[in-house]
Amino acid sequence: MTPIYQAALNRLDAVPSFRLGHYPTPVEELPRLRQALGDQAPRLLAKRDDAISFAFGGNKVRKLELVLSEALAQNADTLVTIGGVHSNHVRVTASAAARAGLKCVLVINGSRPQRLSGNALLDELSGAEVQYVGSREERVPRMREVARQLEQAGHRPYQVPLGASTPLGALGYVRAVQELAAQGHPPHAIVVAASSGGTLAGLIAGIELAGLPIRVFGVSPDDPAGQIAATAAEIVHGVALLLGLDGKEFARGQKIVVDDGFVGEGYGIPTLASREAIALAAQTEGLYLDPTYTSKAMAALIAYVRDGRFGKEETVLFWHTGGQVELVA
């Protein structure tokens, strides 16, 4: 490791966070899934961020720990954020606000379900105020308007972008790479769901800083690959700046791979491949995936193995980003 990168990691250690989960999350072998995929399948592992203890877990917890710490440092009394009806990010933000004793306002595209279930039920159980808008495009303007109204009423709102996918939030996954490395036997490749870009950016930056020869495959559940890759590149740039590095130089050296070939008909709409992934993971490993994010990422991993993209002697890690609450919504 270069002295410059070591200094960056030292800065990372000094970034404050509001601890919500318990770490490290397990890394588990998936031998029966490997067997089901044939003799040429690589060794398969899962990094179980779905097992994070706080608020039904998932990748958003790692990012919210840093973002929430900043909000508290700014004396915020209300978190305001955006998402869909069954957003994992919204669920974790509402729960994090409750844990920290803050108010929370959620701006959600869609309409209130007649029967609350899944994340929508958890959002309201947490005590958050929920405001609905008609489309994804209306969310950010409404969030800003909500924040303005709160300020006029004497409150101190803190706006949390979608997925907490900011450079600060992405530091949670730079730290997660350090955690993975300490668990031993780093994989040759990681497959992970990638949408708002923060988790993907944090993994890529963390792998570079740790000097690990790991390929990362981000799998889109919604947006075009180029859009997600561009967003992740911007976040990588911001991560570098936070850690005292040359942002342009650091970001320029990173290869960001995003695959949008498993989206199907759109966000939250299962495909034949994602349904197979849900069933195969459950039936071979008792591993549960959600229909929006992780099932499409696992569908990609399964396809890559069947296509011979990985060697039999390689190790491939599926980074489980959570979301099973939505499976039974």
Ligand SMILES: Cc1ncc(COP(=O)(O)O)c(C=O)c1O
Contents of the next structure:
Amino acid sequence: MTPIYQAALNRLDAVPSFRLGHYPTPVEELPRLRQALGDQAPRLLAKRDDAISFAFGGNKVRKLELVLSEALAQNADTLVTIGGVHSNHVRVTASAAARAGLKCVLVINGSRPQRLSGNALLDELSGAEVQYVGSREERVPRMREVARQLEQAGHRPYQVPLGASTPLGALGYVRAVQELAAQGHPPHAIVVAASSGGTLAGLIAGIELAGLPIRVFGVSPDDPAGQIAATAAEIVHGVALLLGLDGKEFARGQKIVVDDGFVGEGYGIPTLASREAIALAAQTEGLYLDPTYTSKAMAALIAYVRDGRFGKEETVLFWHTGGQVELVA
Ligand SMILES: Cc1ncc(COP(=O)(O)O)c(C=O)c1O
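Return one more block: the form predicted together with this ligand, after the form predicted on its own shown previously.
Expanding to the full complex; the earlier chain stays at the top.
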């Protein structure tokens, strides 16, 4: 490892975080899924971030640990964030605020479901105040307005951007790569759901810093691949700056691969392939996927294996980012 990268990793160690989960999350073999995919299938593993112990887990917990720590360091008394009615990010932010003794205001596009279930139910159970707006575009202006009103009333709000996908939040996934490396033989490839880009950016930066030859495939549940890749590249740049590296040079060296071929009709709308992925993972491994993100990422993994994209001797890791609360909502 170069001294520059070593210094960056030392800086990473020094960034404070508010521990919500217990780590490492397990890495599990998926032998029956492998078998179901045929003779030529690579070895398959799952990194179980869905099993993070806090608030039904998922990738948002790792990001929130850093962001919450910064909010507390700034003496915030309220977290404000945005998302959709069934957002996993919103659920974890509301739960993290409760755990840290902070107030929480959620700005959500859509309308309050008549029967609360899944994330929408957990948001209210955690004591967060929920404000509904008519469209995605109205969320950020309303969040700013809420923060302004809170300040006027003598509070100290901290605004958490969509998905906590800031460079600081993404450091959670730089750390997660260190965790994976310490768990033994790293895979040849990782397949992961990517939307607001923080998870993908953290993985890519972490893999580069660790000097591991791992290809990463981000799979979109919603936006065009170019858009997610551009956002992830910006976050990688920001991560590098936070770690004292030359942001431009570091980001330029990274190849960011995002596949939007599994979105289907749109965000949260199942496809034949995502339904098959949910059924196959459940029936071969007792592994449950969520209907919006991980089922489409697993659909991609299955298609890649069937297309012969990986060698039989290779190891492919499915990074499970959680969200199953919505499978049974
Ligand atoms: C379950 C799940 N997986 C993956 C993602 C995508 O992660 P990111 O927003 O960091 O790209 C999200 C959030 O959007 C999610 O809730």
